[in-house]
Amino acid sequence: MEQYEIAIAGAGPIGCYIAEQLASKGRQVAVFEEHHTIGEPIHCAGLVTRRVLDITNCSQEDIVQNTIYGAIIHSPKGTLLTVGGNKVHALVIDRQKFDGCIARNAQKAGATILQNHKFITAKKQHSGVTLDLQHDELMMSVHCQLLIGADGAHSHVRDSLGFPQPIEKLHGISAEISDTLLDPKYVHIFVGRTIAPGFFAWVIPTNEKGTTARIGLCIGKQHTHSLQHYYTTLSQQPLLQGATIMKRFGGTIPLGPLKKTATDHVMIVGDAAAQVKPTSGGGIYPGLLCASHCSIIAEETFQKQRFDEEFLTRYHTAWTKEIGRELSLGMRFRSVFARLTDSQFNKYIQKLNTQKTIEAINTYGDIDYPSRLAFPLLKTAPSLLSLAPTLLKRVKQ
């Protein structure tokens, strides 16, 4: 039976950061990815801010494709509501390539990556982790005293150890298009029930001349058609009228941060412990934060040899005390968001759609952090405090 330090499952842009920040360290590391090739299949739209790039020390050369400066919101009667164009606010990325310069990262710092590798289970043991796995036909066991699950929305890790589930998954489905005639420095955004019940769909120019996109949606519990029927209607949106699809994707997003998130010789991290903004579906940022706090508490476990559930929670603490406040406000406005009807949207894009609010939401508004533009909207609208009393209160402790 293989013996490591450290077992990751998962070799995400989240698994990757673990080990590279543990193998530099000297740690004995191996990252155990189920698919075939590092970034496949594509499960993200690709759209983060700079801040990904300097924590993973990944170069902007062949990995940012283009450069967002502001967003277009469609209401469901039609009604555009443009923010931004002043500065850029997001970078879209080639996931696979992104997800590759951090797997070269890890295995430079001496970290072993092994494809094809899927997880099954794990057993705990006084000694560390025994994790069994299947590599083509083949079942194989592995030992370890330390096991870190980033193996995403649909945690192995987590559902095989008994941590907590995810409040709410949502259902996405993608598409890259070519043939399309977009301004390169927006975004489109769309919202209501008959085109993405419960979160939005999204229209994201991966090119500088707008002549490629990434397309697509996620709907809550809320929906009353399939997932191909919403794709559909917004396939037919005018501004993708004659637009070829060249590849279609789906995923999954789990919302509402776990309140476990360590055990005894284990820890989780990025979608599997569902580390993920509510208002956008954003995993990398979030995850790539909560995985600085794991690497730093998994270097002083072996440090002090230490590895009960009482030590690792320490690494929850630091993660929640870091940005958990963000998620758990991003929670409650998403379950305003989630009940909003149509005409409700119509409202209150309207109500948005003023000089002072277009000026606060440039100024403030952070895709990283969106409750920092809270006050300063409310300042320049305060018709919007009906929207969510609830949210408002939490948002001013």
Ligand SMILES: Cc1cc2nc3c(=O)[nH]c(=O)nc-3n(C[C@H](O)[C@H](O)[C@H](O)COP(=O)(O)OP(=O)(O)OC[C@H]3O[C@@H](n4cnc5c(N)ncnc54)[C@H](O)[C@@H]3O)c2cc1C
Given for the second form:
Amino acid sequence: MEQYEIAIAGAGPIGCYIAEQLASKGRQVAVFEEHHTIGEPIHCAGLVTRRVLDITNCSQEDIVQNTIYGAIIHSPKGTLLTVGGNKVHALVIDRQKFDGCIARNAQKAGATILQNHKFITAKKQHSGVTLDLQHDELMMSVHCQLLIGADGAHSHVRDSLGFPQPIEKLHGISAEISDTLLDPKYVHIFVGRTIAPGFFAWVIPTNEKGTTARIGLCIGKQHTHSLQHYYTTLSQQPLLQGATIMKRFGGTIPLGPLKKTATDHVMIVGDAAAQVKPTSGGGIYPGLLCASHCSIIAEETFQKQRFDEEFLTRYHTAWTKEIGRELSLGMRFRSVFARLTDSQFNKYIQKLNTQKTIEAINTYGDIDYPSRLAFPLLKTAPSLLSLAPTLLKRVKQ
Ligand SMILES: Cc1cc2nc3c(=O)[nH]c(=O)nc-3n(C[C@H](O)[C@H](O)[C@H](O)COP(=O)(O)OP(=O)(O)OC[C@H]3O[C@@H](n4cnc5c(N)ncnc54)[C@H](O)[C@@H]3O)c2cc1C
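Given the form predicted alone, state the structure of the form predicted together with this ligand.
Now the full complex is given, and it begins with the chain already shown.
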């Protein structure tokens, strides 16, 4: 049986980033990926901040398709709220190229990436973990001292080893379109029960001319129609008239980070651990932050030869300390947001549409840390406090 110090399930950005970090320390790392091609199938809108490229050491060239300066929010009755415009707030990336860059970095550092190797299940033993994998039609087993589950929203590692589940899983649909006439500097966000109940829909220009875009939406439990129905509603928006659909894809966003992400010989990270911003569904940045902690603790594990749950729980403590509060505030906000009716959306978007609140959003808005906007926003528009007493209670703590 093949033996590795570290086995990682999933060659997404999080698994490959951890592989690179640990291989560069001289660890023997194998990454098992179920698909034949890294970065496929795509399930991402590709909107990130520059922090993501800084962490991963991926150069902007090739990967960044467009820069975003602001957002135009569409209320259910069609009122527009325009925010930003003053500076670059986000980058639109080519996810396949981004994933490819991190995978190449991992390989350069000495990690082995084995594509077409699907993780099926694992058995913990005193000396480590035995993994059962499927390669083509064949079953095979490998042994490792440390297993890292970075196998995405539907993680088999999480499920087969009895970790808790994310609180919620949102289903999404997305498409690459062309022949659009968009302002390339602005993303469009549509809210309301008619278009994306429980979440929102988006239109993201993917080139500097505004002639191509990525559109999509996610829905929560509140939906009364199929995902396809809401997708049709989005694609019929006047903004997208004359557009051609090039490619469609789906995906799942796990929300509500796991209460436990480590056990003897095993850690869970990224989407597998639902380390995702509940307000936007963005998982690349928080996943990478957690991946950094995972890599540090994994290295210490080998140095100290401590593979027990008590030691590995240091990873859980470290990532919770860094972004646990941000994610839990996000879940609070989300629970209020998901219950808003269309008339409440209309009312609150109108309340936000003042020069003072827009200035506050432009100054403090940060898609990686949305909670930083809460206090400045409430200061400029105290009437927003009526949004939800539960949210207020939490923010005060
Ligand atoms: C519609 C949609 C839009 C999104 N938009 C954004 C966005 O704009 N910005 C943002 O930051 N985030 C976005 N996200 C979230 C983002 O895509 C994820 O947070 C990110 O991909 C998480 O990375 P990961 O490596 O943890 O998981 P993944 O990227 O899902 O990678 C997991 C890897 O594991 C592999 N795998 C799965 N099961 C197995 C198995 N059994 N054996 C072996 N390999 C396996 C998969 O093939 C995959 O390669 C979006 C998600 C969706 C669904």
